[in-house]
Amino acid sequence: MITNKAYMAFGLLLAGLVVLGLAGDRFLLYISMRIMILAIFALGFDILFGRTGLLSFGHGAFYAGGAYGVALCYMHLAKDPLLCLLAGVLLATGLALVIGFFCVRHTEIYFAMLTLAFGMMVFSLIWNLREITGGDDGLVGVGRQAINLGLFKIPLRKESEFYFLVLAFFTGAIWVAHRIRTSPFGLILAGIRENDRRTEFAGVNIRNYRLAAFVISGAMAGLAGGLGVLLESNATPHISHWSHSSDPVLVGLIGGLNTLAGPLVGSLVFVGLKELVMRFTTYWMLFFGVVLLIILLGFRGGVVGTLVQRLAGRREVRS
């Protein structure tokens, strides 16, 4: 249950981000969307992990199927920014509906090897089909055209344009996140992470609605997938790579499973410590492991589930 303090915390947090967005820096703004991007992402995944407990290692090829879905829209159908974005989230949501079909029949470590495999037979695909996605140089010039709206359009070409889109869906994922975790479903999924013998015993078709929380989560993917190429302009093979399916589970681990704040505070660090690391040392990736272990170490909960652990226990002592 969210208290009125949560809500004006992500009040404050909106709040923070428009005022970002209207007196940042283009760097800063840069970063910004990287870090709600991964948010994105992170959310649709703690759906899946956090909510239902099944661990996937293949979430990047919905990531890349939201990615080459916008660039190729963009290069042979429309150059609408949201027609795009549409067509990329619907074929990662099929891309999803698809390969979760033959994953959920399985749970923990035989349903995790099944999600790599299948993302690496979509990283290949991706990078045999060059006459579709360009191989290994991947799909490149994808620009960000003006939203048209009829009666007047919204410019998206400078990075200050693009963030209050970037920020608008970050809103909308979390709200859906949200709705999600409060709603009956979203209480069936906890029944099937902590039990689901008793679950299905209850008269509940648990694959079905693994099916659904696995579907929900490609499809999230999928849109952060859309708003990262029009961020960066391209889509390369290495976004359906396996690494590249860890970011989430990092991002999970670091910020706290099965918590709202959980994927947004694990975001934030996630990318900006990785910056920071890359600006110091060119052995950047045995420096950031390092840290990132030692975090892991320290909050065994995430940082938010520790937080929230200590004040419980603050307040435990206290009455």
The other form holds:
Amino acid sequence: MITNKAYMAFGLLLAGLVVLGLAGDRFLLYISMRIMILAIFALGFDILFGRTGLLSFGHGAFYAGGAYGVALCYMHLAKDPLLCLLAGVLLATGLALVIGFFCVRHTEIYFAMLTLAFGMMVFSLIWNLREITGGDDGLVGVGRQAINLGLFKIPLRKESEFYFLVLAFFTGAIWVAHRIRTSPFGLILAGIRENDRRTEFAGVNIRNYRLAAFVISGAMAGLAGGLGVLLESNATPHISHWSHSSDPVLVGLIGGLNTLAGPLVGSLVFVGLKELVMRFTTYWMLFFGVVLLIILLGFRGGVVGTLVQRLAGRREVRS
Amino acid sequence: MSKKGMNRRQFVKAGLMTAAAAALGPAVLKPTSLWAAESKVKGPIKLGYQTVLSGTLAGYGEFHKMGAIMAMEEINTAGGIAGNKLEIEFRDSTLKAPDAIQNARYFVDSWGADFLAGIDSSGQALALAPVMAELDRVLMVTHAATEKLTEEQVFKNGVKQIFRIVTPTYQDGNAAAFVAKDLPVKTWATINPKYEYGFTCWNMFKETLSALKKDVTFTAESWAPFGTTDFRSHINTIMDAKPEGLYSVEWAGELITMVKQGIQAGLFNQVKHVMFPVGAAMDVLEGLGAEMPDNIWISGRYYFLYPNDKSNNDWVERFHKRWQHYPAYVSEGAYSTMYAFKKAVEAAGSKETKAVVGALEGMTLDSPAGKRVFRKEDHQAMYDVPWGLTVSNPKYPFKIMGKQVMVPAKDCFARPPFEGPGTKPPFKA
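Having looked at the form predicted alone, could you now put up the form predicted together with the partner chain?
Next comes the full complex, and the chain you just saw is listed first.
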């Protein structure tokens, strides 16, 4: 019953997003796309953080991998957006494989510090490889060409057109996260989080599983980065900075860890709240920080976690 | 019909009289408001301004705001732009490109801005170029200095919506070279920011100076990452190389830190000729106060005592009275931006982007910094800013320019088409 309700809720969400895409104005579409892209980033991140229990502070590197992959592909190889996205995701995946290989040997704070160090390494590489990455000016002028399907073309230039590509990937990301959560693979990840020693004694090579979770989340970060470049038409080094790596951490904490809806709600609150606060004051950081504090302290386990607990609590009383 | 009250005819007459008086009154009293009666431009003129208002450079944003708000107050008191009130909304640009894009989209699509202005970082300015073309609103850049913005985005890619009211890197690189050629210095070194701005300015300085003077060499480079707080290793590198001249486009808090640490290390005793292209920025002058060494070459995008004429001096006085600060170059840029839009809208008789772009191209603007001309090809404002040697003055609690040297913009700004011979200074007379 619960799963049916959940399916219905996601069905309604998608229907609502389609309607929004057809009827929303340009700014609403833009903000919605930013929320969906952040949600893809956070959904992938939750597989590692919420599910497997590994807190990374370096996922901006993979986001940047995807972003610079798309931008470089567009400038030097091919202009087809799907091809560029593929290049971006591949670059991010490769990067995640290499960095993950070294990081998953450790856990907890050691893991977090290692990912932070690798992330900042990627940041300084991007900053300093000026011939390739454009230094701090970044890569500018990534356009959105139409997707060529032989018989007909799908234009993406306008916000209202690109929106549906983002929505498609957003849906795909939710599906992937859902599949992982309901699979034996996902169960093992949860087992590693709860008690890695016991899981290891069950004959599971936990390092490989951790690496797999790391790479999947890195690939999804890359996808988000690639879509972000197509949306903003540029890639700048700050997206690989630790301050950007902390976005999905905050989103996870706001929304709720190890839930499917958590990253979605968290992204909505994170982007929407900032936009709202900025409308009232130019000194938005203070107010944004205070509201975040209230949410983090008031909704322990995130917005979604708290709501689920409330509902579960009521059900217990009833039964 | 009652005798006490007005009858209908009287009422209509009175109403018409009142309306006529309302329409004519201000026009008779104040000629500037003639627009109110016949303006085709409708509604308030809305301008979205974004600048950095958080983090270590937030002080720059405050200086932007002072200039913009003061211009808005003056313009609205004097009858507005073509009879319409000017409204400004400010947003924190945070120096990150995605935030700048979100702000621009909010301003235009959600708030309904007619014009945009501001932008401190070059990366943000470049990232905004395609967005401005899509949103089709004029963006007046008031700080970001990269020459790529005007050379590549405006001139080459045809993003006609972007203009820049302040001097670009030409002032920092080329003009400095013209000053340096007359100094008795054969070896130059640099401590520069380790990002595009630093690299670009140093290269420009080297190329132009080499073309102007044959026997100069560039002996040491030390690159300081963004956010450097300890310059001692950089200072030591330079002092070990024993150059005769030091060039640095470090700016804001980092320049202040570098100078203070340089004094401790005896840098200014050893290197006699020092050039700070953004050293005349008000935050640096005020920040260093009396500590700024004498006889340092400084410049900026505007220097508050130049031109030494009535219009500028009056403005500086008004500014100081309003804010208890002397104007920073970004304040002057923000202030003049409002008047540039006023003049362009009134000349075009419209606030439509195409008409305003047309009016701005080639437009001459009398501003505190002197006469500005917006070059038609690349939308860069051409105006002159002096270079000068620091000196104490009892009137000010900080160092000002003593001896001044002027390198006119027409001599040191690269010229369209920006590629090929004759486009980069020095130009043949």
